[in-house]
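Shown here is one chain on its own, the form predicted on its own, set out as structure tokens.
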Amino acid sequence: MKKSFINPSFPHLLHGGDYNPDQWQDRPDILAEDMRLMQLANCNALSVGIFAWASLEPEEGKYDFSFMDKALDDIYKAGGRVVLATPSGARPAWLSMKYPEVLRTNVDGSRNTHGMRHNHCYSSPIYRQKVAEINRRIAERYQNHPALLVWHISNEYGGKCYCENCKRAFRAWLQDKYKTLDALNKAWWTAFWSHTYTAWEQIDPPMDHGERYTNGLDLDWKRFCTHQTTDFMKAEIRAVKAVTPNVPVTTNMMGFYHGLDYRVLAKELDVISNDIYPTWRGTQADINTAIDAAFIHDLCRTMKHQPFMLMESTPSHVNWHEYNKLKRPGAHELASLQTIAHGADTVQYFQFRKSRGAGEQFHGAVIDHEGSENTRVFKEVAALGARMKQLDAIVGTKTAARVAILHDWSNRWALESAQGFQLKHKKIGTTQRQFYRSFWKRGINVDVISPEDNFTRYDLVVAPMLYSVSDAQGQKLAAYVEQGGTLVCTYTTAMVDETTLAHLGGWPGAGLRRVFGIWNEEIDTLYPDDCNTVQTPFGNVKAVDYCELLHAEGAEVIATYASDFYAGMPAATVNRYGKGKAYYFAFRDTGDFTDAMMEKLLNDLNITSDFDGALPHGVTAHSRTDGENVFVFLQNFNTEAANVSTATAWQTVENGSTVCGAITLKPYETLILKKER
């Protein structure tokens, strides 16, 4: 298996943070501390220069490039690498002032003033051609520096801008998606109210005071600011790698970011990387959060099946949640350690130092205002870093998955806009999470798929809440099952087709009837304090939220309601189709009967773990491998110890000692093992 590096010039694990020399320009003393404390906090890579566009260009087409040569300078001299941003994510002032087009127009029509930051229109072309202007120019000059070793596009691109220039645009992306308004007409079935178009230029966004209800423009809206933004990042990207063209590229995500389907974003980079800031409480509900930050990392490792960067993280807290707990000794080298274990090549975090004032003055950084390297949060970072080192086996390793759930931005932004069910909280993460939770408490990876993927590589794969499912898309579902594949899907599956037209003739739709061999006729959505009872094969569980009313076509019955006027139809199906098996769940339970029916998968598909001891409440193992040997990361997130046992011998990637028979755990402490695979 060919190892995957983020850049084969430096095959090393990269640890370091958010970096602001321009911060600092008239405190040399404090630059040149820096540099001793990234040394001894084992950091080996800085992020320079994302909002730094003021002191590059403080005037129009006058440029200052001195403290930024300093800084790489500086960083390699120390023994470190550098992840050099390009500055579009904060325009100076004196842009704004000159050239007011580039503010973002809000939805009411009002233009913003200057300030904050991702407050600008990516479809200006007066901003495209600063932004690209800015972007060659830095690398022309660094294009040859030894420290360079990745492209930053921009900071967590995001927004929408209703401006003249974006409504063009969008009208535009329509008249190329659907070529003619009759087609458009009825693929968003503008006939209801009367909604029909007979100009292109009568279509305007979905806004509050304009139109809400169509939900096909509602979703094409969505994919169009994806399309947008991605279309400015591609003139980002341009403008450096024709400097740069061996240098890859990335741009930081947050994870299930709404407003953005990265997933077309993905396919312009090199290497994804992620911003995530879970809040650790230092009790047993780290448990949860540690499930749900591992979703996110395991849709990052996804996007491209290959490590990506952990780019912003905090060592301690935040200043944007409500409450701002510290975390807990012990919580900071467990929860980096865990993203590596899921596949990051990096550990970053924002800030290198603190910033003196303004906004996130008080946001955690490795390096505090008192300036040393005498801080807890310090010593812990030093620590993560120096077992970092140790760990150069693992980078570039892959990760080997035979699960996979399906997540797809337009089905989950079609669900959420739809006029029907819990109107406001569909609750769809929810149910994907429910799932992930039984595989991660068993140690199993998963990979986190989207319709496009190569379903034929899963033993198992879960769709919650597939709303909606095109004709395509069907196809490839029952062509995964029936050639052997195991596929489990719930509540609301196929119910519209992609542009949010229901599917005729029986739910699920796009031909998946025949493959789960039922019909759903109705749904029926409890309101918070009702439930009904399901009896199945586990006892009898409770169903939550949705109930659908199924009638079984050929499927076997695995459960059936117990209450309310449906009781005895079935709530749960499995029906042989071709080689493979479909499961339906036709509603949501409280966690028990999602978890006994997946270890029931998992034991007829003899998926493991590859850490083979009983994984007890709390702790969990995944893995990476190279082809040739297998890396298990065996976490405890546990505030008390715990005990585990295997009967492999296994070698600690660290120290090389051999570990076997009983282990125990201590509190948030994680160990890193190894064997041929």
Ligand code: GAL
The other form holds:
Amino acid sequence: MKKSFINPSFPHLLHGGDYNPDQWQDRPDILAEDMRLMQLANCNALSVGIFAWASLEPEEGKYDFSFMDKALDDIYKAGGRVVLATPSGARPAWLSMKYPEVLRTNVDGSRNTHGMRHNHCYSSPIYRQKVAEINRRIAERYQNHPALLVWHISNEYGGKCYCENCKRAFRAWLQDKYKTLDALNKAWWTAFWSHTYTAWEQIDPPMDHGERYTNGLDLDWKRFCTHQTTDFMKAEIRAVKAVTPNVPVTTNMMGFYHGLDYRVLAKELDVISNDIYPTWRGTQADINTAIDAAFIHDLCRTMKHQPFMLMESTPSHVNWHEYNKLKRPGAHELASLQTIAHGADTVQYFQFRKSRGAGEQFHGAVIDHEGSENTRVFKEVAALGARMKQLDAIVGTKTAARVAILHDWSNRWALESAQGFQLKHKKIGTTQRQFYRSFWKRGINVDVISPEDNFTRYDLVVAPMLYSVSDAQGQKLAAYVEQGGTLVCTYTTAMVDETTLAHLGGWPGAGLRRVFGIWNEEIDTLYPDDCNTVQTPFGNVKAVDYCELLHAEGAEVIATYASDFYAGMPAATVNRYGKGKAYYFAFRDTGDFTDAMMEKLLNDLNITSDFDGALPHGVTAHSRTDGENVFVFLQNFNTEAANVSTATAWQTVENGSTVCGAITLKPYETLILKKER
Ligand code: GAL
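Same protein, the form predicted in complex with this ligand this time rather than the form predicted on its own?
Now the full complex is given, and it begins with the chain already shown.
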């Protein structure tokens, strides 16, 4: 198996964070101290220049790279490398003043004033030109600098702009997609309420005081926003790649962020990076937090099926949660190693040194305002860094997963804007995580795939609430089952196509009715205090939120409703189709049925964890492999010690000692174990 390195010139785990020497130009003593502390913290990578445009170009066309020159030189001399940012996430005031079109326009047509960040229009030709210019100059200046490791393109792209430039670009994008207004009107079903468009200029983005109910418009606008952001990002990337074609590019994402289909951006990037700030509490509730975080890490890894970067996390607390609790001792190491367990090759922070003033002065950092290495947080960071230094064997390794959960941004957007069901809380994320939890607690690796992924590499594909399915996607799912795959779908499957038009001829549509061997005639949305009972092979379970009224058309019935007017109708089915099986869960359960079924399927398919011992509550094991060895991260998320036992003779990766038999894991402890594959 070929390893994938972020940058092969530095085959080590990266440890470090956002570093803002531009804020400390009048304190050379502090800048010098930073380098000493970087080494003491066992950090080897700092991200520089993320919001530094005003320092780099204080007046239009007048550049000053002195702070960056010194930072890159100093970091390199201290043994570090640099993740170098393009500064487009925030701009100097002169730029906003002279070219107001660069500022974002709100949905009500008002234009933002200068301030904050991430406040620019992605369509503005002037903004694109100014960004390309500063990016090019940074790239030219540092193209041969030995510290330069990765380009950090902008920062957390997101948000929407409703200016005339953006509206024009949206209409052009639609024209390119649909070619004719007739095709667009059909796809969006605009005869409804007399909304037929007779000229492209009549089309505006969806807005609360305008069009809200044209689902196809809503979905296309979201896709367009991804397209336009990606287009802006591509222009940024072109500017640096023209000078440094071999330096990898990334942009920091935000997990399942609603506003962008990250898989579209991913295609333009060499490596995925992610920012994550879970609400660790220091209680048993952290087990849920860990599951949510793991699911996000798996998404990031799967986007390119290669290691990703944890670009931002906090070593202690944030400043923007409602309650900014400290991470308890040990929690930082646990969370960071969890990220590596799921495929990250970096642990980076926001931020390396706390800024003295402004909006993030009280956000956690490696170096506190106190300024020394004598803080609890600093010591924990340094200890983690010391462990990471011993993990070179892990760098570039992959994750072998036989289970996949399908997540598609377009599907989520389509479902969430659908007028029906539980109007405001469709809970697709909750449903996905309900499945994910069953795999997590059994130490099973999971990929989080898109409809474009190759399904045949998985034995089990779970596609919860896959509401929007095109005919082509339906055929692909059918072929997967036909060839021997096991597919699990749930209520709301394949109700509409890729433009949100309802599938005719009975649900699930897109050809899936025969794959599942069922007809879903109606969907009953329950009030929050309603429930039904379902008789299953594992005993009676509760049905909440959604109960679909199925007819088995060849499928075997696994579970039936026990009450209400549809008592006796199928609530879960399985159908043999070709060489595979298609399972359908017609109701939302509170977890027990999903868990029992996933356990059954894992057994049927002989899918096991790479760790052989039973995993107690709150303990899990995820693995990476280089093809010859398996590296297992055995982690205890409990606030109490936990006992496990293994029949395998493992070696610890860090010091090669042998581990076998009974193991007691301390609270928050991670053991990193190795065996031959
Ligand atoms: C991120 C952002 C950073 C910093 C951090 C604070 O979203 O990219 O610049 O603001 O949050 O947690």
